[in-house]
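This document opens with one chain alone, in structure tokens, the form predicted on its own.
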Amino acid sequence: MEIIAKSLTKIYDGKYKALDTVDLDINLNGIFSIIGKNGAGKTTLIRILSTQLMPTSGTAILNGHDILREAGKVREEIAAVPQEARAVPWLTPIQTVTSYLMWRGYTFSKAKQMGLDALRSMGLENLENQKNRKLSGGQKRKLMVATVIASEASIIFLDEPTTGLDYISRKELWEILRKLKKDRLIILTTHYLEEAEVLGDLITILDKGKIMDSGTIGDLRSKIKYPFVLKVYSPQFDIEMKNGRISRVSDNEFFIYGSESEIYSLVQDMINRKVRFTVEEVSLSNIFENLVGGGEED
């Protein structure tokens, strides 16, 4: 499944530039995380991809098919759940797949069958004719998810489908789209960036509407300064580093970034100290904040 954009920029209200001269090229069966804080312009991109949105200047191909001269074809090809998406409350989960997949062309029986299967594959099955309202909130975002997933669409949209979802039904939803990105390419935006770092494949760093960095989690990694990071458990604070930075957490807990071999030179120093200790290499989260400057709500 490919994507190729082209200083795709989006301009509202003649000066505020949401999206500035993005470039993607991407070729790709997985998932694709899209990071950034809130109105760095991820909704704006996929928009724009999934053509609900017109781009200022700029354009984009998927599957060979440009989002401008040929936007019906590219909605052949696409399926998509915005962030706003609710199940209708007085429909039941299957009447909800079932009626979507009918409006993209499929006969009822065909519908309803593969309906049943979606819902199945995302764990609703014994939930197919209860009201969509008694649904939980977990459950809601499923079904959302099901809807798309049973379009059979090769590249699926979806814009940070876990918001609001507890821990658990956010595990969930992982293990689920892990299965289902072998044969597609799933476009996800994100606020939670260990989500974005378990599921992406590739991931996509935006700020104020630029391109920070792309890659897999180890490309990113390999780009920043200090690739390991030293966490210490304890109120001492009298390190001393040639190299590397230093950056308090709490009063009880600090971490240490540097290289590999500086930051596993200060190891024996922490078991004499008989200190609480772990070395890891550095999380999305700690690139997301050295790229941009600060963290997410996760």
Contents of the next structure:
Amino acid sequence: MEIIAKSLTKIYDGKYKALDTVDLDINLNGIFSIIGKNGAGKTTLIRILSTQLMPTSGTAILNGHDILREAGKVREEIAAVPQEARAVPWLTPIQTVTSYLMWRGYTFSKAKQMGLDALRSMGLENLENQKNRKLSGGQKRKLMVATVIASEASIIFLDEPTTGLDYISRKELWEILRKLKKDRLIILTTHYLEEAEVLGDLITILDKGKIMDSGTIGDLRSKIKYPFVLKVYSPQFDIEMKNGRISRVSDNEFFIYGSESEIYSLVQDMINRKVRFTVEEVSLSNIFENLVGGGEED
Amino acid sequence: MKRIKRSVYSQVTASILVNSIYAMMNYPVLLINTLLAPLSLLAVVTFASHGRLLPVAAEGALIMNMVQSGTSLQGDLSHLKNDMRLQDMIVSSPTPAMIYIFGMAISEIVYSIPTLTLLIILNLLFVKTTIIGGMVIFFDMATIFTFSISLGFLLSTFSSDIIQSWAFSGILSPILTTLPPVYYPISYIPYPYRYLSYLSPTTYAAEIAQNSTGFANLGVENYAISWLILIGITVLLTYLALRRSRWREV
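Switch from the form predicted on its own to the form predicted in complex with its partner chain and print that structure.
What follows is the entire complex, opening with the chain shown before.
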């Protein structure tokens, strides 16, 4: 599955630039995570790529079809769940999925069969005839995802699908997305950096409408100055570093960022001091903070 | 990618199922809602005229029912677009805008089947016309239905939430059905106010219907002009709805 974006720009009301000459070149069966602060342009990008919104300039090619000139062909291959999509309250889960598939052109019986399979894969099979309004928040989000994964679409856009879900429900959804990514491209925006790190085969960091960086988590780590972190759990700590950064996280906690060799040279010192410590590769949060500034955005 | 043979029939049926069949099964009160507006005005006009205007009002109720489909459509589309974000999901799917709207329009007719049945019975009982007159009324109603559906779709694309769409409904209903001479003959409106009524396309639809049943005598020239204006406005609005509406937002 392939997405190529060429200088995508979106300016709202002639003044607010939501996307600024965004270029993408993705060839992937897997999950492409887009992260960024609120207002970074994630939803605008996903809405343009899924043909819901016109760009001000630039274009994109999805599986060989131009989103501007061949929107019809693009729409044959995509499915999207918008950020604020809600399950129609008077429908049941099976009616929701079946009707969506019928809109995509499947016959009622075929749509119903595909719908039952999708609900089963999301663990919603016992709720298929329950009214949507009686489902929990997590079940409703799962239902929206089931609706699009039931289809034949090879590129699926999920705009913040796990927002508002508790940790367990989020992890359940992660498992499902992992299974689904084998033969599709799932484009996922999220404001949970952990989610992007765990799920994303490719990650793009957006800030103020511009792509700050893209790549696998390994690629992103390799580009930053201090890819390792030594976490020291001690109230008192003094150390001199030639090249690195020390950050006091709490009264009893220090984080020391540095290169692999520098961090490991400190390890012996920690053992000698009999201080409790851990060594880790930096997380996506650290990379995000490094590139964009500030921590997790919400 | 595996090529799917897509059925337009399924695409239209999906709109009907979601917007009318399943909704009615859940909220039967919706049937009373669609029934009440045309019948209440019909009752008022009939009682106030001591039954004399019952045939005109029965035709008027049919027109109101058609217009109501359009106002309901804009409310339903707005709700599904703004509150459910369903329209965005449909935009990012192989469903063409026209098929979606056509299905939604038909769903509004399905909603009004009980009302339509009752009104057709009333018209058959109290309105005397020829077969040709009956066909003229049918085409007249089909045209005003197309007009109202196009207007409803166009407005839905401009409304940003359901509150705004309720406001549109509140405006459309009186200016298209209550004020114009839909339930009563135009001769009841004194000059110069009569000219104002010609600003509403429903006035032409009502005159055509009344002409077909002998409650108005338009003459060949005025009859042709009424049809021309009604069809012209409908074609213009349909064109605007199809071409200028925001299926993909800008």
